[in-house]
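This document opens with one chain alone, in structure tokens, the form predicted on its own.
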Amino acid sequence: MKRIIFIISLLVAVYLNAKSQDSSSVATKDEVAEVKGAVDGINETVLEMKSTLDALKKIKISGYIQAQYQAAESASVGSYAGGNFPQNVKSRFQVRRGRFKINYDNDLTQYVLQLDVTQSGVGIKDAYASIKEPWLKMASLTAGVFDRPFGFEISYSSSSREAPERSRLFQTLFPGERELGAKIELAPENGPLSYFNLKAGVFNGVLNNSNENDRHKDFIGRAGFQLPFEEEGLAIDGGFSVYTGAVTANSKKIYEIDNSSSIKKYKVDSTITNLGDGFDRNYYGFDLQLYYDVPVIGGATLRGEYLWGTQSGTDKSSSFYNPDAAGSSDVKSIIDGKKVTDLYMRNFNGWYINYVQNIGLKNQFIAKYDVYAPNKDVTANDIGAVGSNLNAGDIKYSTLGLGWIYHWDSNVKFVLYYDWVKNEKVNTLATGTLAPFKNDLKDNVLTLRMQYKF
């Protein structure tokens, strides 16, 4: 009976033994699923994640703000050293750049999109799309606002242009710099045309914020080259731009200087068809920058630009011309709600040249000056004559200025800047808003500013 027993309690343990075995195989399976699903959910996780970290990595932020504090050597002053002096000022605290910039580069393409916010609002500054060819990957097509394609310095970043500002020449001719168009760029990566670059683009030619006004469009383009000498420390860039346009007369009267008279005036012409007829808006323009090594010293850059052609404006203005854009004092009339503004055509020239000597790592010491005529083809004692009909819009300027910069770290610098400007010396028979410039008026003015960049 015992051993009946024994062997019952034997076989009983055995089977609860194995009983138990097989429920820990359960479990066991139960659980290796479990951890199972659970690393296969995370590795979805992590391929999700880096799916969204590829992305974000093509997105590039970037930006940049200007606080600066003004002086100017009299109030009211009319300046291209970041605007003109209000009414009775004669000191001022600016923003003068606050720009955010978003850059989604998928290599081959890219949107870009950058603001512009300082006191006086928010403005659109760039907003383009761009493609590149897959092959070669040297041609390239870009859309949208973005950088006239004339010159070296309307692509010069201000952020990191050694002046405060652009030469009065390209403020004058490229108000803003940007224009709304479409552009095609040749620069190929590799081989003996890796030295040369090419942009061409056609253009609503009514500056970046506004409208297309009339039925032309204007071509801007700059064939460019790029020459290192590595051995020497020294590298040459320079190029040859050329703009082809024109402007929308919504006046029959025109004005051109008569060459044929003792006396250099305007002559005009008010033939009927001139309403609505287009007139040249042409430029042309080499500009050359030089960059050297010095030894001891530190790195070198001499730059200049020399441009010439025909500008269509108004009587008190050389500036690029929009008719929607007219100032009041400019404007003759007003049609059916539109401005009636007489052109005036003149043949302009102007040139800069800027050097700039690194002192060590941190310091920068600038030189710049520049010289805009808007009127060649008359002199200082001409404008103001009796019978002349030239204006404050023919008046030649020059100017100098000298700088300093500091670089507090990678993000910071301080600048120091005075612009010595010079006005020509109209007829001393000039009267009305011509009278103040029988001398040279008050208007050099000193910027300190502070730049934060990220």
The other form holds:
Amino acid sequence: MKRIIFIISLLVAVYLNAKSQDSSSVATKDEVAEVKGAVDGINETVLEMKSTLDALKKIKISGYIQAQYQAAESASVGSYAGGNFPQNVKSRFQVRRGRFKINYDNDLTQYVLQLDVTQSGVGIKDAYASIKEPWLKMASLTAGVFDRPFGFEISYSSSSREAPERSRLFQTLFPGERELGAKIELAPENGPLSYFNLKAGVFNGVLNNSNENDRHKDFIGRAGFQLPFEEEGLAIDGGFSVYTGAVTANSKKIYEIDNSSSIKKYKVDSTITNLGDGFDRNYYGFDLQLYYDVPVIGGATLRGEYLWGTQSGTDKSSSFYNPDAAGSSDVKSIIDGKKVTDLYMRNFNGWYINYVQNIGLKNQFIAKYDVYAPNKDVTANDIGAVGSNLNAGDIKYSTLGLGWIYHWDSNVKFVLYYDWVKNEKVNTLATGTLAPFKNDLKDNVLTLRMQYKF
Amino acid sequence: MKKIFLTLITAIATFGFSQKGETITVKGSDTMVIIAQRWAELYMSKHPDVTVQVTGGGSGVGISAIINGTTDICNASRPMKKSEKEKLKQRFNTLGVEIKAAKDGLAIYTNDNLPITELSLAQLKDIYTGKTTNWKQVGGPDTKIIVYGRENSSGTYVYFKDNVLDGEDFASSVQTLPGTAAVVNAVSKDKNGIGYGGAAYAKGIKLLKVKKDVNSTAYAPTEENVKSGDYPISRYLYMYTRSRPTGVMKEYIDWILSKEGQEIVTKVGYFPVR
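Next block, the form predicted in complex with its partner chain, ref. the form predicted on its own:
Let's see the whole complex now, leading with the same chain.
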């Protein structure tokens, strides 16, 4: 009997245990299904987040601030080292550049907007759209406001450039560097053609922030090469650039140098048909950059550009003739009771040479020399001579700059730079506004700059 | 004022020349992290006065670091782009020095249990661009393909995109993972998974043979096939320095290219260049 009871008890126990295991197994399956559902949900969420993140990754934000202190040799000097010093001002603090750039990079298409925020206000530096052809990926079209495709220094970013400012000739001929227009660029990434590049575009020819004010469009282009000699640690880059355009005179008085005269002076052409006619604005230039990896010390570069051409300007300035922006003191005629700015034609040339030596990881030494002759047809002695009507816009300048850069880290750098500015000394008989130019003006400038870039 | 200028220049020059100790920093390719760590460990054991610090992050991260001056050596599983060399030129006035340190067959991983042994480049392209989504379309079982890949800061990602996808975009369904080891791990646990990465990481997964086109012979990423060029997706693994290396850094790089350094390449699973 005991034996039967024991067997029945055992069977009941086994049955109950099996039942318990069944229910436990069902519970485990439910839990697994629940976890699987949760994981699938997380996977879906991750995929959604990934697509959002991928879109956000295309937005690139960058910028830099250049805060600086400058001391001039004398108060109120005219300067190309960051703008003229105001009346009675000999030293100043400035935010020279405060850039904020947003770039939406969709691989073959790009949106770029760059603002400049300084104590002078907010300005647009770049605003352009760009597309690259999808087949060979070597040609692109850009339209909007962007750097003029001329030479080297214009498109060399101010945040990377070692000297604090561009050369006087570029600041004069290409104020603001940017222009409104459209360009095509060919820049193969691979193969033998990758040693060459071409940029060419059509532009308003006014300024990046002005409306077109004449019927002319200007052509700007550069054909360049980049030759790397990696074994030797050497690279040679360069190019030839052309700017061909015109300005529209809103005065009938056009001044040109009279080469037949014993005293170099302007002769005026007052033909009525000059009014509204187009006058040359043609520049040509060569640029060359050598890079060499100096053993132990670090990389060095020697860059230079030479420009020449014809400029239509005003009497006080050899910047391009832009009646909308002409200074109040520029020579004006009266037409129909309105003051209009007379046009001065000049043949110019100019060049610069710039040496930069990296010293270790953090230091750079800079030496730069630039010359700008706004009117190469005249000499210093012609300016201010009796019977001459040459003026301040004809004076030649040279600038020697020496400086040092210390890179604090990958974001911050300090720049110490000194500009020795020399104007040619005009005729000793010069009077009026030309009289100060009988001597070298005291317009050297010391710049101490801190830059933060991200 | 000229005196002030000269005084300031002297002060900055003195302040600026801080000498670095004998520490070499190496940053970049995740594909190369294993090999770079082995090199560093062995070299440091033989040269206790030298410290070699190795970190990954991806080829793109390493290249940015060499441009920013925050690493001495950059490891990259793809060559530097022209635009990246331009940035180096702008900051350091050098072209950078490229050193081919090893060769790698870019392996295609699948789970051990997947009954597929080979794929063509066109099939791989279709899988990774989302045109092929089921293993049945390439001769496998009727199941969805789970595609794993790398983040866009990875040199392997760029190499795969340029050489297998012919520059086309990856499908949005590709699950991006932060390193080759993560891809291998994911594929080893996912019977429908496929991934790509360095051959040296291939543990617990299957390496597919790859053929140039449907009519070609398929080759496995072996040393022989990679060296002969028969394996269609092979590449160099690079080291970059800003300037021509000198001193301790030159000695380290010379050692990597020596017989001893290249033996480590083989031990890790890559292929020597010498």
